[in-house]
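Below you'll find only one chain, the form predicted on its own, shown as structure tokens.
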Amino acid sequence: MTLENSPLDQADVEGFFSLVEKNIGIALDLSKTYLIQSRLSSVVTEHRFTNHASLLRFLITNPVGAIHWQAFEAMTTNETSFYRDSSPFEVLRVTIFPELFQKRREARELNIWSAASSTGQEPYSIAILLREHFPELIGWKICILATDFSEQALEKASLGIYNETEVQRGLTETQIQRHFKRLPNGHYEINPDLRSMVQYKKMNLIQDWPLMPKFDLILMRNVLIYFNQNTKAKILKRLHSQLSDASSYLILGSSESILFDQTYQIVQLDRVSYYQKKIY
């Protein structure tokens, strides 16, 4: 099917990322507007519209149903890796972890939340860095929380089955020898017992948060960058209430700061910055 070239209306761009932002926190504006072209032309595609302008005129005159979803899905960015941006997880090899270790080793428990987790390389890689480096923590309770608005992300991280290009983005050819398994058709299928670390829960950020347990340590990277300033301090206020203590961690990612927050202490260590809640 060839699509049409249409040009778009401001307005009906402009009201469908107000849609985006209304549903999934996503602020965007006019400069963004060649995404709609970009990631939206499969949904334009499977559903028959003439080109992107019908699109989005269908969109911002019906009820939010699938289709929005959909297409709200397609504006996110997915991009991920297995250890992506190597210094968090440095940082948590060489101090954090080890601390966390220290001041919970009577509990032997631990509760780690990677929001905003796509794919799943994000939470593969925390299992993989603890059952590499912390053998101590056998007969611990470790439970890694891996949530996403995205259902796709979701079902595909649950398989914890990658491409060989997927696995070789941060991964060690030791590493995939040991902590997968080739398959027939050339994939790779990450052990059980890395996956088995693992609970993967759709949740959207800017929704009613689903009970959950107070976390010893929540990696939450290059989510607060695409929300407005409003509710990224919602998020941040969600977030300090869901730290355990105030010996818990934060981590953001690199290009993102909280300064404005002042019930966080921020730390800095090398290239990393993490954040404690403050205690009054």
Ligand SMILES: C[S@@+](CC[C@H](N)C(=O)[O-])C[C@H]1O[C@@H](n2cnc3c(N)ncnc32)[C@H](O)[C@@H]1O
Given for the second form:
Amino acid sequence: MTLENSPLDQADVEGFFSLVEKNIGIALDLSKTYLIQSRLSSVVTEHRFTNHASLLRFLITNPVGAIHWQAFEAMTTNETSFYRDSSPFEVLRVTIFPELFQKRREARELNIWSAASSTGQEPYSIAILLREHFPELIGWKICILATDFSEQALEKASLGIYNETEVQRGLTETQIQRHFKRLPNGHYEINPDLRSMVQYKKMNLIQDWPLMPKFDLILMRNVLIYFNQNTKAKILKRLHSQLSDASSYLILGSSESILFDQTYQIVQLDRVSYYQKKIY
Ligand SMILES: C[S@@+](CC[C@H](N)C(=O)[O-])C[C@H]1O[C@@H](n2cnc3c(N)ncnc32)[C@H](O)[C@@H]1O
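Now the other one: the form predicted together with the ligand, given that the block above is the form predicted on its own.
Below: every chain and molecule of the assembly, starting with the one above.
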């Protein structure tokens, strides 16, 4: 059976894409039909559907359940890496963290949120950066919350185990040796002290948000790009109320920006833009 060649009914594709958007916010149009063939094969075989077309038919004619969530997860892009895009981490090291430590020196507490954290490289990069460059933080209460809707991504993130290619994407040899233990199978496990700085929680950005603390720093990188304008605007509004105050920071992905929300002010530093609550 060649799964790749099963013809897809256009109405079923549209029906499935609208289910994806309704449940996880990711907006797909017919130009992305190829993703069904390339990403859903494992769901087709695991649940013994005849082909992709019969899986789609099942998905659009049944109430949303476990197979749907598996399919939604398969349609997302989990691409990430340690110190992804590097410049924001440089701005964090040189400007944002020193400013935050100064402002929060009385409370000695910092809440950081990596939203849509995928397999954990982003929150662990923050933990590594803090550990390497800010030894004066010993004694501070630092919480890094990392959330994603994908259970698979969260499971990998909370294990903190990466293969050689993954650790080599963004980390130096010295960092790998200092912060990871090499396992007998050649994979690398993050050290427990860094692991314990990050808490993982399942969270769907387009559903109700759980009660969370206010954050001094939020990273929401490379996820808004998949949402439509309306969803993006709603999430930015909620993020605004999740920032502690006007001295808190929001960092988006390098190709993402806030154009229409007047409640944020944009700060441009080197090639990095970050956002803060506007003071009126
Ligand atoms: C491309 S990754 C970005 C990872 C990381 N922030 C980075 O920039 O390297 C996008 C992540 O967004 C997650 N995602 C997509 N839709 C989501 C939603 N509605 N709620 C929560 N996470 C979502 C995906 O599961 C995926 O892990």
